[in-house]
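Below you'll find only one chain, the form predicted alone, shown as structure tokens.
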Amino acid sequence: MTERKQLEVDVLVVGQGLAGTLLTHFLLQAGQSVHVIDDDYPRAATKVAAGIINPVTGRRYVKSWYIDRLLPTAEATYQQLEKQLGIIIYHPQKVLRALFNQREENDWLVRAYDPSYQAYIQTGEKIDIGDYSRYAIPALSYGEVRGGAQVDIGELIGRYRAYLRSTGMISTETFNFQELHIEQNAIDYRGIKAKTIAFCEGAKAKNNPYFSDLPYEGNKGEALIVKITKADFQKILKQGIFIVPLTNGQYWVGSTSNNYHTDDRPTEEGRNYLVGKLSELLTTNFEIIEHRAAIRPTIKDRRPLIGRHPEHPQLYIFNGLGTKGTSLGPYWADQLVKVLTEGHIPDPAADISRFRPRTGK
């Protein structure tokens, strides 16, 4: 590999993932200087999600954590990166929750009359499915979720690669951790000296060794991209599985999960379970366009990790966004970014102290 010039930044990102990509956004505004370090993994967790955000998830119908928090940020980050870009990526989208029995009916008006829920839960008026009720088998009856989202994370993640390179900011080649030297007050890779480096490697990160501590589960999904004969679907669906709707008139539908995976390839077995539960849901044909898979970044208690190591104060770590990340991640990159920048101290909640001791200046 030919070296570089020396190069000087503030920041050196490794990985340019959802996280990656939120990071450098975050820290540009800022006024950092920023170079990237990706390789450009085709199955990387990023490339492969719907980019669902669902304000009120699980069986027992919960807002999502820090929900109030997360969607404003959300919102607006996406949104200025489409005016930067010239791209649309982000496409509010209601989302169906089909409810299967008078118990989840029940729990479900409950959630309904909550106050704290009335953002997010239509409720006194009945619920419009669309073509679902045409091509789909019909649940007992569903509940209405406002706030909801898709966001174009596969088109986000390649647009900002692209104004990457032509700003000069990004090299495409594999990190290599024995060539990472930590100085005094900087580090030095490959002839880039950084004042921090920051780590957004998503499910690799468990191979780095000075994050490798940090409990990663790692949970691998499968998910099919799919055209829906005849069906016009508008609105996301949860019903067993979810069908999301794209922007070219294909559907996303997912996923698995699988905690004990050996590799990050799409199988016969997710496949089959795709397509019978899909063939189960709809009452019309479909055909299957693409079937992904990849590892998900997700930490044992389903929270991000943002913070620096204990022992060298110019690495810091931005991870574990999971199945959810399209709603975390702008708002904890917004956050890192104020704690590199403006001295702020880590929320708690996804700093990494919670699982090792804070040391360092």
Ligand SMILES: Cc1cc2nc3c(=O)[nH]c(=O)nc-3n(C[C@H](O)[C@H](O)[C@H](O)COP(=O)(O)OP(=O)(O)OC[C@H]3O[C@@H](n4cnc5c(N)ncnc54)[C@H](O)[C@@H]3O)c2cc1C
Given for the second form:
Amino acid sequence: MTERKQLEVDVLVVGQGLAGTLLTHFLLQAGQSVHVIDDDYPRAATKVAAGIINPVTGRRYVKSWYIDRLLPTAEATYQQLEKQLGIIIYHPQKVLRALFNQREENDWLVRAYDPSYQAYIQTGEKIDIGDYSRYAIPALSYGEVRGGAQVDIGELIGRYRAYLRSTGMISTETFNFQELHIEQNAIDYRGIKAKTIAFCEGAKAKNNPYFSDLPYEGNKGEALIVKITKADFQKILKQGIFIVPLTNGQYWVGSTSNNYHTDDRPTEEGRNYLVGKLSELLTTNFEIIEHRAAIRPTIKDRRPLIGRHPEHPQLYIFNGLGTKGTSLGPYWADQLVKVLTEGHIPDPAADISRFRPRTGK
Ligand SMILES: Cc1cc2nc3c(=O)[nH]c(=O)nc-3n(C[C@H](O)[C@H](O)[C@H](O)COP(=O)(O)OP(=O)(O)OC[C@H]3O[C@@H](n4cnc5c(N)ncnc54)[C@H](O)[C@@H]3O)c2cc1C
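Having seen the form predicted alone, the form predicted together with the ligand:
What follows is the entire complex, opening with the chain shown before.
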């Protein structure tokens, strides 16, 4: 590692997955000077994810937590980043939801006629399942969720990294806690002086000595990138597994979910599970292009983590994006920047003080 020149910034951001990228974006917009440290880890969750925003989820078809306020911020933020970086990453998408029996159909209809779901659930019209009618084993029927999207978050962080490199705002290295010096109103890290340091380390936050007491779980997920030559699926399908259209006849297929993992590598078991599910579902051939795995940064109560260290007010955290980083990330990054720059009180629903007593300044 080469010694860098002395640097003075407002905020040093550690981690440049989706959380660190969005935080940096909002900080720069707020006029802060930023430097980022990230190790460019190949199995970061953001590089493995499908980037689905699905407003209605779960077995009971409930609206995702806070979704009405998350969606407008997500759409505006990703579109702004598209403009800034000259890329297309935000794809509005409908999600087809397979309904397997009468009970599921009834539950779906109950939601469909609930006025608070009207923005998201289609009623009345016939649902067009496109090529799935030719190349997939049919479910009993299908519901359709609208208002969702697929966001190429892996592409986003790659292009944002290139932008940060071109402006000298990122160092590719592993952050070493032994070299962090906490001063009166600042921090010093290997020649970088910052008023604040914000940790956005994803699942690796478990190793952060300043925030290690938070209830991280970490959920391992595996996914496949496949080529399906014959079919031209246009919509996202949730039928046991997810099939997510990408470009060039490729699809993201996933995923597994494992809270009891020992590492973050792709496994034979994960691959067999996904191949089995996809073979049961499709009536046409597919070719595996890639097999990916990563740990989702999940927290015990499934809520994000934003906030300030109780004894060291220069230290902040942004984590806990869990299984829904694409929708949660923009809103909570914006909230944290308002805490940092405008003195806002963090929303108690995401504030880390829900797990520890609030002390300090
Ligand atoms: C299989 C799978 C499918 C998913 N699908 C979806 C989906 O469809 N929709 C959705 O919304 N979400 C999905 N997710 C979840 C989503 O990926 C996460 O919510 C989000 O990407 C988390 O971003 P993050 O920045 O917190 O973490 P990460 O992406 O892991 O980024 C953290 C970065 O910080 C770096 N870092 C950590 N510690 C250090 C250190 N000491 N020094 C230097 N660098 C460090 C890491 O190496 C990494 O580069 C999925 C996840 C998986 C695994």
